[in-house]
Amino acid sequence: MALLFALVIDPVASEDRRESYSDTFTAVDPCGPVLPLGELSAQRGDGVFESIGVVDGHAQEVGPHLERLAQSAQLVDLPAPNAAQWREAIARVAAEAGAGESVIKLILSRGLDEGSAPTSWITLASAPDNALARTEGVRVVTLERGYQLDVPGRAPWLLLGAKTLSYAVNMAAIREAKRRGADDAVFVTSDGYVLEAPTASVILRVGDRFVTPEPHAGILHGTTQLSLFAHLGRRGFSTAYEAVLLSDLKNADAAWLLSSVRLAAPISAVDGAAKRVDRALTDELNAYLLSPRH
């Protein structure tokens, strides 16, 4: 993804209320030197982020993304971001997007050292071409995440429900999936429960029911999944959060990976076993996800 625009945000207290925060934004060269070498986001991955899909200049699901950014900040003991300030900054960045699809990334870092003011910035980048994944689907392999289903509740310091900048494990999982001849991975617990993909939520269709793993299992509560479940509910389908076994994924009538940028990518194979792709339903889901959503 080629960077197109970047904006640095001077942090203000969450209780600060004003008509405009434009004086707290600084446009910078997205490919130029901006961050100091001591920045903890680079040294430790000590921060949180969100990725927002942009369609024809419209930033999708801004409210839910800001809510999740605030939740992640709370989990890692960062100051609460000022939602009004960030919303205005997102609008400023989205104004630079043209026709087609792009992606806005929100980054909130701990800064230069413990106790310093956080560092915040937003980037705009072109989105990758996801047409093939949305139509032909993605082959996935299941990879063990290394903990049992109940670990997130017993060990909150693992930050398993926060969208942190520490994505080395996620990227390693995708590389391992490709080494095994697949396109992506799905994490499972050591006791056999489905969690999520490295950069996506997992949903299953069983008859007329749509199911996704319970978010309290230490996974991100996907903004795209939430929006899609609301759409499916309006269409008369039943939706549910459940503990999903690996066998449930393999036996489901259909399954998808959902994310803000790739949108709905049907799963075409699990661990080498082919899975039926529902092209008509997938096209309908992506038509909804490409429509303006707030």
Given for the second form:
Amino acid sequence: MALLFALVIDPVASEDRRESYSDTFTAVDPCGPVLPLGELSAQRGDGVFESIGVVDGHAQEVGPHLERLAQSAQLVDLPAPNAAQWREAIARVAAEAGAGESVIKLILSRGLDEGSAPTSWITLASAPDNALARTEGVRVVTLERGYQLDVPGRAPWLLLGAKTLSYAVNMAAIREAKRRGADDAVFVTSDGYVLEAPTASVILRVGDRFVTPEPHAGILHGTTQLSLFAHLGRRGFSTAYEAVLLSDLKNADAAWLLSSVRLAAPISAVDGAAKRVDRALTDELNAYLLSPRH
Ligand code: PLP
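The structure above corresponds to the form predicted alone; please provide the structure of the form predicted in complex with ligand PLP.
Expanding to the full complex; the earlier chain stays at the top.
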């Protein structure tokens, strides 16, 4: 993804209220050297982030993304981000986006030292072409996450519910899926429960019911899934958060991976077994997800 624009944001306490925060933003060359080599985000992946879908210059679901950024910051003991400052910075960056789809990334890093001011920046990039994933679907393989469903609650230091910059495991899972001839992975606990994909939430349709794994400390609560469940509810479907077994995924009438940039990608196979792709419903879900959302 080519970076198009970037802003560095000076830290401002969350309770600091101002009319404008524009003097705390510095536009930087998105391809130039900006961060010192000692940055703990680069050295340890010590920080948190968000990826926001942008459609025709409109940043989608800014509120839920800022809420999740604050939650991730709290889980890793970083100072609470100032929501008004970040909202203004996102609007400033979105104004640089042209027509079509792009991605805004918010990054909040530990900074140079434990205890020093955090470093924050926002980037704008063009979005990859997700047309095929949205229409033909994605073949997934299930990969063991290596722990039981109750472990994240018992071991919060594993940070499994935070969107940290340490995505090396998630990327390794996608490479493993590709080695196995699939397009993406779905993580499953060692006791057989479906969690999420490395960069997406999982939802299933069983008849007129839509189900997603209960958001708990082990998975991220997806902003796309939240928004889509509200839409499905308005359309008269029932939606539920449940413990989802691997067999539920295999037996579901249909299933999708949901995320802010790729949006709804129907699952076309699970571990080599084909799954029917509902093109008409998927097109409708993606039309909703591409419409301006707040
Ligand atoms: N789960 C993980 C691990 C993710 O990385 C993501 C998105 O990046 C999601 C779920 C979906 O979240 P969202 O819909 O907010 O993009």
